[in-house]
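As structure tokens, one chain now follows by itself in the form predicted alone.
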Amino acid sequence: MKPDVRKRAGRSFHVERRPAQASPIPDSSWERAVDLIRHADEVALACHVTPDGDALGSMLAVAFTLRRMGKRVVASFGDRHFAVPRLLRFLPGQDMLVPPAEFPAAPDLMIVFDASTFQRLGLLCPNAASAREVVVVDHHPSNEGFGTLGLIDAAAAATAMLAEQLVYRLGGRLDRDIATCLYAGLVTDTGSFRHSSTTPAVHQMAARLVETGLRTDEIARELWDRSPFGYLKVLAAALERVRLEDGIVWTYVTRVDRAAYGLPYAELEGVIDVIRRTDEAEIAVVLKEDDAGDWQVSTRSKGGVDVGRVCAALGGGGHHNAAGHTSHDNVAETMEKFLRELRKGS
């Protein structure tokens, strides 16, 4: 079926026919956002810090299309050393990202990617708080419903794929460019279509990105095939100290491990999947040591446990099956109360 063609304020925007998904996200609140949208002259985008493909691509899909529809666009994550992390620097688009400091500080209008918390979004907490509207999109079940306007599905396997359905209530088509940026959040949320997230909806909406002609197994190798050698050695450090406990398989990476090696940060992602593939471990734990000092810890489970309750009752957040939350404790502390909480469920 061919697209149809509208006119709106003497420009062409090609609308994409596919077929509809059932969403808790009423129309009413779509059709709120849309409206926000095409009466704002200039629309600030963020998401939650140390952003992932699904935050920084669901971003930069919709900064695409918004640039498109003639706005002024700024797009922003609030941490203190802002880069966008090596593994997602082949995205489009990050032509449209500002440093915090160049964010506005009261935007008319902005709109939230990936972020189930206030202070997930770092450094721009602040002007999130001074916004006339934020409009919030996620995918996290334990959002805690911020901002004026929710757009937020719990079922959905991606945040991702609520960008794609605003994409086109907007009146946008994919291209190569969004489909790339929206590609990326869809398979880092699925574990490349491993996860139980996988649905139908998922391959549908992965074929038609593909349709666009984007190639694949270029992002597949971005995402996953890359790792500077200094990854290899605090991998090593890590599996050195991991430990097996009553079903809990876990290890920590500290600053001093990645200083040796000048690693960032944002290289540890991986290291979680190697550990998660222990056979006796039904949860996966990893403390990760970052530039202030704090714990951030990392932790999935194979479905048994609900990891997701245990970071949120911790002030963190996430899914069933992969879930996170931040420690000013040391490793001992942290693992104790994490373990604590662990058991309530049980």
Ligand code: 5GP
Given for the second form:
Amino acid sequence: MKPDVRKRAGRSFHVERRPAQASPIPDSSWERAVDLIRHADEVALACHVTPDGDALGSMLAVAFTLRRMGKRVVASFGDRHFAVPRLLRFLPGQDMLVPPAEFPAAPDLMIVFDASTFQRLGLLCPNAASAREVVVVDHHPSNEGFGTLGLIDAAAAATAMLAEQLVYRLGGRLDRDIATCLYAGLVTDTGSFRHSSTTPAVHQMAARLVETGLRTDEIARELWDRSPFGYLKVLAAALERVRLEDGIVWTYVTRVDRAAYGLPYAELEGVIDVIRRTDEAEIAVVLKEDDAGDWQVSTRSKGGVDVGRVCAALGGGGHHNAAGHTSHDNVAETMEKFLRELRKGS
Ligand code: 5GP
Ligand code: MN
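The structure above corresponds to the form predicted alone; please provide the structure of the form predicted in complex with guanosine-5'-monophosphate.
Zooming out: every chain and molecule, the one shown earlier first.
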């Protein structure tokens, strides 16, 4: 294919034209989703429990678009303690959020974002089970295929990429609010454009978003460069007990660790990013005890091992290099089961 040579500011640069990757989502599925939305007066949106930037950002971006189309919109996620994680409170559109108890019991049309399994809807599972139509917008390879219509592309770096498509297909336009939500999703799931999922299409989308005038510096600071003082103390405790065993670097954080500093569970997201840098380890694991006393297990791979498979086998899910699951066992048993499942793949 002939490279596209462009002139700009007197310098020429080559753009290797890659063949556009065919989306696995057929046009007919997009058209059906648009049709369902056009015919709905009210649309109920949900994302996975303990939402991250991609889940909440994708949902709110579409919520803005629907509201501008004159639809009644409710948006929620099924956490028992319903609260937007502190680091996502800067996202606009939170007035559209309702706690799960106020979510329609049997919505005509429900749209679900970034949830690879039905269970990830938490308290909203019964609502989804009673909904007439459930459109699932997701990019997890482990997506189990629930719902009445799937808009699922495992090659997309973030659900936000699919949410952007949906905005356009609904005739919506990017403004700074929508772009801020989508950008939060894109940078969260690409690790600030560092992960292998960062394709030209990711940067092209980022360019469209940044052109709306959003503040990338402020978003980055909100997402990654601030935390309460107690985080440092809890991180220190986690690092104090970190272990390196058979190429796996791992640690855990208890409720008691957090209680000493009043640190909410959601503040623990960054712990895995500190330990996964370890040269001697191929895999990183952090066990985080949530407020209910269950262990939320975060795992990361450098590429040689599919932790998504391992976590899916343990009842969770995720991606090849970033996945998680929930464990009701103690720390030692949780690690044992993880290792046993890991070895099955080798
Ligand atoms: P994190 O470790 O950042 O919480 O999650 C990493 C990836 O694994 C994300 O894509 C997330 O959606 C997925 N993941 C984390 N925990 C679970 C879980 O309990 N169930 C499922 N299905 N996926 C999870
Ligand atoms: Mn995601």
